[in-house]
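As a starting point, one isolated chain is supplied in C-alpha cells, in the form predicted on its own.
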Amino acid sequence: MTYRSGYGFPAEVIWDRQRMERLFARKWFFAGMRGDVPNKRDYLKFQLFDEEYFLIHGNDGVIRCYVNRCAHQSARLVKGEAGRCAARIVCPNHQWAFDPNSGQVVHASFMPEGFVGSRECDEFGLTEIPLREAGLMLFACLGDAAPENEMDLIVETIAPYMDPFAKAGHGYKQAYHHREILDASWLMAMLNNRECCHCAQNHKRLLSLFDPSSFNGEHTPDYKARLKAAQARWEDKGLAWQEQAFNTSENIRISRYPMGEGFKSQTFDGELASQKLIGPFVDGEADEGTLSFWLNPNAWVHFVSDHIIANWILPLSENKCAFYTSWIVHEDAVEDVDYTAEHMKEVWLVTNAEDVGLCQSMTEGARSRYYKPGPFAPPEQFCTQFADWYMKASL
C-alpha cells in the first residue's frame, strides 16, 4: 500500500525494521539530559535494536556514549539501568580496564608483558558513537557520518529557550528515573504522543493541570487570556516563548504555555515538587508555565520552574520498544528534605502507564489483516508531520 501524506503507516512501513535502522543511522536521537550523568563517572544505560550503549561521564567533564560491550570476550560493562563506575570502567568478567575518557584499554588481566600500550591493544578499545549537547539535551546517532549541519540546527533552535537553565550557575541531577518494555511498535508510541485528542478521554488527571486548548489548539477566550497574560509574563522575564512548531527545524517542536491557575509545578496538587528551583526561577517565584520540547525521531521534555521530565522512546525491534523517563532537579536539591520522588514522579508515571496501554492496543490492531491507515484529523496535525518526516528520513 502507497503512504499518502495525512494518514496513518500502512503495514509494511509499520513492520519495517530495516527503515527503523536506517533512521537511527542518519539522524540524531534524544539519549537524556546532561542531569542523568552529572558527576564524573556517572552512566545512564540504554538499548536500542540488539545492542546496548551507555553514556559515561568522563574524567575530563566530557559525556560520551559508549557501546556496553567489553572488547575482550563481549562481556557487559555496566549492569544496572544508571549509577556510577570506579576511575576505569572495569569488565566483571575479567576486569579488564578501560579510561572512560578515550575507551582505550589501561589493564588487560592475563595478557603478557607489553600487550597494554601496543598496536595489537589499541585495537581492542570501547566502540564510541557520536554525541552531541544542546544546552542540557544529548543526542547520539548511530551513523558513523552524523549530520553535523543538523545537529547545528537543533542546538541554535533551542539556545533561546533552553540558555536560561543552561547558564543558570547552578547544575542538574537525576531524581529519579524509569525504564520499561513495550509490547508496542515505536511508530505507533510516537504517533500517540503527537496528538491529544485522546487526552479527554484517557488522560482526565494530566488535563487537571492544564486548559485542554494547551495541547490541541482549539483556543477558548479564557485559554486566551490566560496565555496573553502568561506571553506578557515571560517577556518581562526576557523568556523565549514563540511556538516552533517544527519550522525552522523539521525534527524539533517548541512551545511554552500555562498550566492551570495555582499550578506551580506538573504535580496533581499543583505544589512545587521541589523546594529547590531552577534555570531563570532560582531567585524569584515559581512559574505557572511549562516549557516543552517535542524532539524527532524519540522524545518530549518539559521543564517546570522546579524540574525537568525527559520521556524518550528508543525501537527494540518491529514491535517493542524501551521507554524511558527521568525527572532532573536542582543539583542541591535534597531528597526527603526539598522532595520526594513520589511526588515528583507521579503525574508521569499515571501518565506513560495510561499511554502504554493505548500504544499496545494500537500495535495489536495494526497487526490485523484487516488493517489499513487511517485519516489523521486537524488537531492531529503533527501525527502528519511526523509520519511525513520519518518516510523521508528513513528513505
Second form
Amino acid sequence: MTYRSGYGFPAEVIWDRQRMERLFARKWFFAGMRGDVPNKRDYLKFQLFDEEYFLIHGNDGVIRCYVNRCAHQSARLVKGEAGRCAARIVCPNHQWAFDPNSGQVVHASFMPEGFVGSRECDEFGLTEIPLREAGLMLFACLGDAAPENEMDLIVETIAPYMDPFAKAGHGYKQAYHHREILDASWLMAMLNNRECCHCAQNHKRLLSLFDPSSFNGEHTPDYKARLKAAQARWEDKGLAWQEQAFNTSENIRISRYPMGEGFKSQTFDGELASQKLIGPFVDGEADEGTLSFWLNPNAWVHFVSDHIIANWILPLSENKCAFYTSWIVHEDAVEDVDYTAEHMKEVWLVTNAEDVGLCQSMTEGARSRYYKPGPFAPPEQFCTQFADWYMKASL
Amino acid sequence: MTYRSGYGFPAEVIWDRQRMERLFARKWFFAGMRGDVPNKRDYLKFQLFDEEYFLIHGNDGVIRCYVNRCAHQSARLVKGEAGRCAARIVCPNHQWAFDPNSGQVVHASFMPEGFVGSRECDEFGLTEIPLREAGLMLFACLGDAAPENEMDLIVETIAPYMDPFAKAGHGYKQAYHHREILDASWLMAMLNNRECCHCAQNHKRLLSLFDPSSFNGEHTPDYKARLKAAQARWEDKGLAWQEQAFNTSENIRISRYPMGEGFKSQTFDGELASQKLIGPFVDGEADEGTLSFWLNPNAWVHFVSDHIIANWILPLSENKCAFYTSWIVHEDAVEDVDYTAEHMKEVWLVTNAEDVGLCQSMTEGARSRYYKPGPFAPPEQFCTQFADWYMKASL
Amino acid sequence: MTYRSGYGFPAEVIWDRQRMERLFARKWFFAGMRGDVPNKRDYLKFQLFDEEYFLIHGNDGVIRCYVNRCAHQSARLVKGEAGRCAARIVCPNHQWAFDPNSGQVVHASFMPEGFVGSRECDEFGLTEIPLREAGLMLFACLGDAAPENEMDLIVETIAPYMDPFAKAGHGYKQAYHHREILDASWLMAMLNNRECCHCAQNHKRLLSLFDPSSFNGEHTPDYKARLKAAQARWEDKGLAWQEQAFNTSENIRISRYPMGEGFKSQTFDGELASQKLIGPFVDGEADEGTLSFWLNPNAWVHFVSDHIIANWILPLSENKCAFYTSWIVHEDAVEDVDYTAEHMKEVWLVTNAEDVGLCQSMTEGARSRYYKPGPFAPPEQFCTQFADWYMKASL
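In place of the form predicted on its own, output the structure of the form predicted in complex with a further copy of the same chain.
And the full complex, kicking off with our chain again.
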C-alpha cells in the first residue's frame, strides 16, 4: 500500500514502531503544563515507548526532564505518578542521591571516598532529555538534535494567545490528573482527535455546551451572529482570536469560539468550575468562550475563564498508548472552597472515555487483514493534515 | 519429528499458525445455527484468528457473513456478541451505513454528494466471506475459492438426518449462548472432542445420561438390546440412524443412539428441557435418543426431542481458541413458561467446563521441550481420523 | 557493551534467555527441601522456563524430579502446587498410570494388551531430570551431563554445618509455603539478594532482629564482643561457624551470626516460632544465632533453632521469575499447638515483599534504552562474585 493524501495510513505505517520512535526523536511533543509541577521539587512521571521519564521543577525554578532510572543498579527513582521529592532525588534502593538541577550524583552510598565528583562518577548522573517551555506548556524531545528553530516558532505562534494567561502575574496548579493506558494505536487516537464528525453521536453531552453548528458543517446565521459578537468582545479585551489552522506552524491549530449561551465554563451545568478566574479574566466576569490549541504530534488543550484542560497522548508501542489529562487552576484556588474536582473533571472524563472506546475500536479494525485506508470527508481535513504531516515528519 | 498416523501431531505442526490459517481458508467450518440469527437483522459476532466477523440475517432472509470493520475509519460495526441491527448496519463512529443484504455503502456521512453509489464508493463496502447453509447449520470459509463441491457433499450427507428438523415447518431460536476464550490450542481441543476415553473420569455427570457401554469398549448385551429396539422405533418414525463415520464425507460423523432409560432430553434429571418439541417429535412423545454430528474441522452438535446443542471452536492463534455453545429451541417456546435456560444449559456447561481444563492442560504439555507425539488407543480412532485429515487438508 | 568485573551485567547478557537456559542445564540449582516432600508420594510442583516439573518422594524413600507431562496426550499429571499422589501417578485425562520410583508406564488405558511393558511403551515413561540431596536440601540440573563432582563438593562443603540438622534423628515438614510470579529478571533478583546495602531503608523490620552492624560496614565493638562470645558457645556445642565466602565451592557462602539480644528465632517478637526445636537444639535452649546459606545460582536458606526458611528463585523467561519460600519445622510440631503459620511466616513474607518491589524496579530500569552497567560498592562484593561467576558459568 502506498500513502494517498486524503486517506488513512497504510497498514505498514500504522504498525511501524521505528517510524513512531523516529518522530518522537525529531519533534517536540507536549509533556505537561507548568501547573503540573508548580513548586520546587514537584515531579510528574510519564511513559513513552518502553521508557519512564519524569519532569522535575528544580531548586532553580527551571523544569527539566530526566529518565526515571538510577545509574547504580537501575531502580526507578520516583514512584508515584506525581509528587514532591526531597531536596535531592534519592533512589529508594541504595540511597544514591542526585541534584535535581544538574542530575549529578551527590551521594553514592557505600562507594569509596572520592568517587562522588570523580570523572567516573560523572558517567552515572541522570540522563536528561531536552525540555522547553512555551508559555504555560512544556515540550520535550527524545533526540539529541531537538530542532530549536521549530520550538522557537511554536513559542512565537502561541504567544499572542497564551501570554494573557502566562503573564497574568499568578501561578497555576493541578486540580486533578487522570491517566489511562489504551489498547489503541496512538495514530488512531490522534486521527480521532482531529475531527468532530464522530461527535454528534458519541459526545452528546459535550455538544450540549456548544452551538451544534460550531464544529462541523455550515454555521447557522444565529451562530454566525454570536461568533461575530464574541470576536468584537475579545477584540475589546485584547484577546487574540484569529484562527491558526496549522498555517504559521505546521504543529499548531488555535481556535477561540463561543460556548453556548450562559456557559461560563466547560462544565455540564455551565457554572464556573473554579471561583478564582485565571489569566486575563476578572472574578465575576467570566467569558463565554473557549481558547483551544491542537498540537502535533500529541495534544489538545482548552483554556476557559477559570481553568485549563490539557489532554495529551504518548505511544507505548504500536498497539498501546497512554492518555493523560490535567485540570489546571489558579494557584490560589482552594479545593472544596473555590472548586471541587468532582464538578470540574466531569466534562472531559466523560468525553475522553467515549473517545477511548472509539480509539480501541479503530485500532482493532486497523489490525484486520482486510484493512485498507479509508477516505477522509472534507470536515475531516485536519486528519488529512495530521496524516500528511506524520508521513513527512517520520520518514 | 515426522507425522505418524496413530500418534499425536508433531510439535512443529501444533505451533504452525500458517498451517491453521491455510486450513480455514480451504475448508468450510461451522459458524453457527440458523437459530442463532432467526430474525431479519439479527447478528452473531465471532472471532477467528485476529479477525472479527459477524453473521447477519438479511432483509431478504439470506444469512451472510461480513468482516466486522467499517471501511471508513476501521471502527467495529457491531459491538455485542449478538443483537439486532437497525434496517441498515450503522457504524457507531461516524454513522456510515451499509445495506445488510449487499454490504454496500448506503450513507457516507460528511462525504461529498455523489460519493455514495460512485465507483470509488464500491471499494468501501463490507468485506463478505462465503457462507452456506446445510439444513439448520451455517458453514463459512475464509478463502475465495471455497470448495463448493465439498459443501454440496456436506449438505447431501446431512440431509437425511437433518431434514425432519429443518423442514418441520417451524423455526428455531437461541435459548442461551455461551462463549469462552481458552488458553488452549484448537488442535488439542479437537483431539479432546474426538474421543471419549477421558469421559469416565472427567464427565461423570454427563455419563449418567447414557449407558456406560455406549461410547467406549464393548456394548453390553443389555445395551445391544436397547439399541436394536431404538433402531426399530426410529425406522418406524422414518428417522435415519445409520452411522456415518467420516466415510461419505471425510468431514462428518453422524450417530443416533439411545439415552438412558426414561431420559427424554439431555438434562441431568432426564426431564424435558423445553415443553415444545422440535422437528419430527410430537409434543408428549419425546424420543429417548440423541442425534449427534461431529464435524471437521470444528464442531459437534446434538439434537434431542426438544432442543439442539451446538458446540464449535475457532482458533484465535496457535495458543488460544474461542469455544462457542448455543442452545436452540422451537421458535414458539416461551422462556420461563416452556423452558428455563438454567435447566437446559446445565449438562453442557458442566461438561464443557470439564473439557476446558483438559484442553488447557494438554496444550501446556504440548508446549514442553520434552514433548513427543503419544499413541492413540483403538477407541481413540477418531483422533487418528482428525489428525490424518488435518495433516493432508492443511498441507 | 563488554562485561567489566565490579559492574552490573551488560544489557545483552541480561536479556539473553539462551544463556540463562545454558546455566540451568550446567549447574545444580536449589529445588526444595526434603521437608517439602517428607512422606512417600508427596510431591511439590515447580516451574522453570516454560516447563513444569515436580519433585516426588518415591515409595522407596528416594526423591526424584519428573517433567509434569503425560506422554500419552500431554496432560499435566499433578495439579496443585503440592500434594500427595496415589500409589501410582495417575494422569487425570485418560488414567495412564506411572510408577513414582521408575517413571515407567504401569497402566495405559484402552491400549492393546501387551503394550505395557513393551519396548515401545518404554519410550512413554516420565521424563526424569537429575536430582541430588545435600543434607536436607535438594538440587536439580536440567542437563544430561550434570556435573557430579561439583555436586560432591557442595555436599562436602555443606556437611559440617548441615549435619547436626540432617542427622538429628528426626524428620522435617513444611509448615507453610509461598510462591509468587515476579515481573522481574531472575538476574536482578539475585543481585538484590547478594547485598544488604538496600536493607537499611528497605528492610527496617528485618533489621530489628539483628545488630545494625552485622551486615554492612564495620562491626561495632559491642557486636564484635557478641560475635566472639557466640563463636565460643557454638564451639562448645560443636556447631561449625567458620565463614565460607564462595571460597571452598564457588557456589556457596555460609555464615553463622548472632541475632539481637533475646531473639530466640527469626520472628518479629523474638519468641520461638515453633516449640519443637530442631537438629542440635534442645527444647528450652534455643540459640540466639542464625546459620545462613547463600547458594549459586538461586537460593538463600536460613536455619534457626526451631525452623528453617528456604528461599529460591527460578527464571521463567528473561523477564519473569518464580519466587518460592518454604518454612520447615520439626516433623512432630503440631500446627496451632507448637506453632502458627501466621506468626512464623511474617518476617520473610514482609521482607520478600519488600524485595519483590525492588527486583521489579531494577528490571524495569535495566530494560531502559539508556541502561548501562553501574558500579558495585565494596560491600556489594557478592554481587561481583555472582556476576563474575555467571559470566563464566553461562558462557
